[in-house]
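One chain comes next, on its own, written out as structure tokens in the form predicted alone.
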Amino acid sequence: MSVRVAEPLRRRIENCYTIPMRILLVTNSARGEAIADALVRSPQKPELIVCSTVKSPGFAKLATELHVMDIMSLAKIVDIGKAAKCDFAFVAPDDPIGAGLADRLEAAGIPCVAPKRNLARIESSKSFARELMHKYGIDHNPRFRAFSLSSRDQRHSIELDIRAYLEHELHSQYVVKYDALKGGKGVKVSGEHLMTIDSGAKYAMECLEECGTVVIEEKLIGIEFSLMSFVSGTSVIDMPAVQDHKRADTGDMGPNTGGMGTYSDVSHGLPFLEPSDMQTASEINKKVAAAIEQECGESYKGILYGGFIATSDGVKVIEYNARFGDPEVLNVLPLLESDFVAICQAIITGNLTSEHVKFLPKATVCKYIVPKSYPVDKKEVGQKVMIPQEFPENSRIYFGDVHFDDTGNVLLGGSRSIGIVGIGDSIVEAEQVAQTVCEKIAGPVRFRSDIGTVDSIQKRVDLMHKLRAR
């Protein structure tokens, strides 16, 4: 005998047995916590299975399961995803993406918001990125050459060729790029890291010896900015533009870092850019996504991060990344109004449209709290940092290289520790929020107080006016 169940009651019965969505998140930094926070804000209320290099305070709150592990243990990550019956995965860092984690996950039946290894060469191979743009007529490269070493017998002749290129073609204004992932430390610039043609040639030969290929480019003069996009095939939806500050010290002085902080504007452009600059960067991202699909024969699915520079000769491409930037993601995801899980699902299924993506018209400023000796040394590892219990509603805190001890203290690692984000109706307001929170964090730490300030931004505006007047 069959029994007809009333529709409202039937739905309640079904909901009792509904299995929550499970998302596998692979991460190693504050970037991952910003991603996790955006995922759990979804009305779909997913559970997060997190594989992370650190047991950060943020993941302790956000994750259903937290696996502290080596995130290059790709087979183990796949096993964790299968055991948890994850609906899809989001891979945040460059190394596992470049090593092909997305390929392995998808082969195991777990769709992935990250490009496969072949497509991720847009980041993992500087020569692939440059040559792809050249091949498909994306005319925003600097002058460049890729040198390859197929046998040791070629070594002397290639070194002579490199020296001639540095001196006669680039006139000692050059950039040398290691042609593989190197933790953000494979790029050296004349006048900053390399002071002579001899030192440039020596570093280029070191790159050749280690990975077989080196890219040497014209040094560009201008102001850098980032434009990240959600990508599914040739559907490319932009996020707000962001500017990073790589130098360790106030006034853009000191050694390069992974990024000391960033800001974005209410307009989702930047104060020193023209609307045409933003349009150009957007078009380049679209053309690159289409070129990758044509070249590789399959769709790019994930985040495409264009690193650009505004010059007197227009917008040029510095590099591409195949994932969210850090700190840049700390600026953009807090402003995301739409369902991040739905965006991920649309990327996976190939249904991504602009209707999926909406950002608040707000400004953000991120300032990174770092150990005092960062990036030169790691003297503060294991020391305690004191964090306030309460924060303004228009601020966000994202934990990076820190961890809990057994009594709940937050201890420093050796790299960037905590990303502090202020949100406001102007960059000025957002900067004041971030600055106020940073000043309340105690311990053997420091931060750049000038990021997002009126004076700092005005210097960039003035420089662009001079460059455009040439």
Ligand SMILES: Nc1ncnc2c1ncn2[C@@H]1O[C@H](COP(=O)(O)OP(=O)(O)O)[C@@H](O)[C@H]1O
Given for the second form:
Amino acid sequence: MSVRVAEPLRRRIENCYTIPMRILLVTNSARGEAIADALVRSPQKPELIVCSTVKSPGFAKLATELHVMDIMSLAKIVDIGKAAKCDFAFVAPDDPIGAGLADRLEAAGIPCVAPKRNLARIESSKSFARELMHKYGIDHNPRFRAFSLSSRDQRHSIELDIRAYLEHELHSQYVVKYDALKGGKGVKVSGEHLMTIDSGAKYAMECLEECGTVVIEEKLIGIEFSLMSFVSGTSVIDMPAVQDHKRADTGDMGPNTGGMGTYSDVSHGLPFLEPSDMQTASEINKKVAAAIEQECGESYKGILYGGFIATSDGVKVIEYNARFGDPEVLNVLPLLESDFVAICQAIITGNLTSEHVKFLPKATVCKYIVPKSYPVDKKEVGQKVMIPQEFPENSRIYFGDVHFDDTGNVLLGGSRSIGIVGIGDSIVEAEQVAQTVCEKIAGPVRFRSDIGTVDSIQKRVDLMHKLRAR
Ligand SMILES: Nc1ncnc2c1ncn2[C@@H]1O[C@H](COP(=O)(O)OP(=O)(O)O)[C@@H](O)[C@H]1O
Ligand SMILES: [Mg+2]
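Form predicted in complex with the named molecule, following the form predicted alone:
Next comes the full complex, and the chain you just saw is listed first.
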């Protein structure tokens, strides 16, 4: 005799007695391995069903199933999640989140730690983020205006408006932002990428033609940092603050990259920030989560990444992301003492409290190993990189754009290759751990030795003193 059991009850019975918890993880970089590593540390011993753009060596150990695929094939990801009867999904990168993967998974009965498309506009539309903050009185925007092209006839008059705004209101100190996801390549800053009013107006018009809206804002002067929070509706629990290094070369020179490395401090603040700056950033994240819930009529569930800049006029917002940063997540998740799966469950059920989240009081330094010609060229694609077998206990290595071939070789892709993290009782100690491991990696690769060093941190502390004294 067969007994029909309702599907949700059947899943619950199966999960309790036979099938272990299964989590669908969607990833394209080392960020995914840091997430996977934190999930499998859970006492709930989940199995991971991983959809990844690369066959990364890390997932050989961490994943029960690894699907190497295009992670913008949203329907295929939903099918994989359904076939594996996943209990929930974690979507790591911006593109599938922005395209609405959380909406599709949830419609298929798989709850998701990642915001739905409408709420993910906090990242996928720079004008939405700025206007949301303005509308809800979150007074930490730079001066800004969003320009939209509703008809071709307006082209000439908008261009004149843009020129006037750049010249007379922003006095040539401006930033032009493409109003959609562009893999970190949509923002151009005066004095760095754009040298004149003409080039600023030209780039703004290109953005308008391509995506219909452009944001132009005041160029802020200060030191950037990020504060990521776990968010479930209006419950917002912060992680340690992190500082990224975007420039390719030592001394913060050279072209911008996805991020060459990061550090976090024992206090979970940063050496150049006052406790009041941390407090302000934390309050802004809370206000933004509340504002987005009110604006969209539903709860934000996932990771909220506040990109801030400490200026002479206090903390301002550079941008918001709807996901963990890469490398920032490589710093924070190794310090997470609590059960990451329980945090994800609490985000989904709406029961998240600070009791769920405990981080070790340690410092971390992450240095990214990248191909020698990154980010300008991709000359090293397919070449071998040699990694030692043994690592110190207070280090972590997370594989990014590298491919594990059938003979066990690790081959470089064109993007950032391996995130090396050192953990210590001070940033200096953590830096030495990361540096020592980086030096042992052989192949046509490089990394920034200066990230997390005493000199490099002191430079930021001094600059912040100077700015505050103004
Ligand atoms: N208003 C601003 N003032 C000064 N610099 C800015 C401003 N907005 C962005 N930037 C610089 O440009 C970089 C990229 O901009 P951001 O808004 O973070 O976009 P994305 O990360 O999507 O490329 C920032 O990290 C910062 O260095
Ligand atoms: Mg950014």
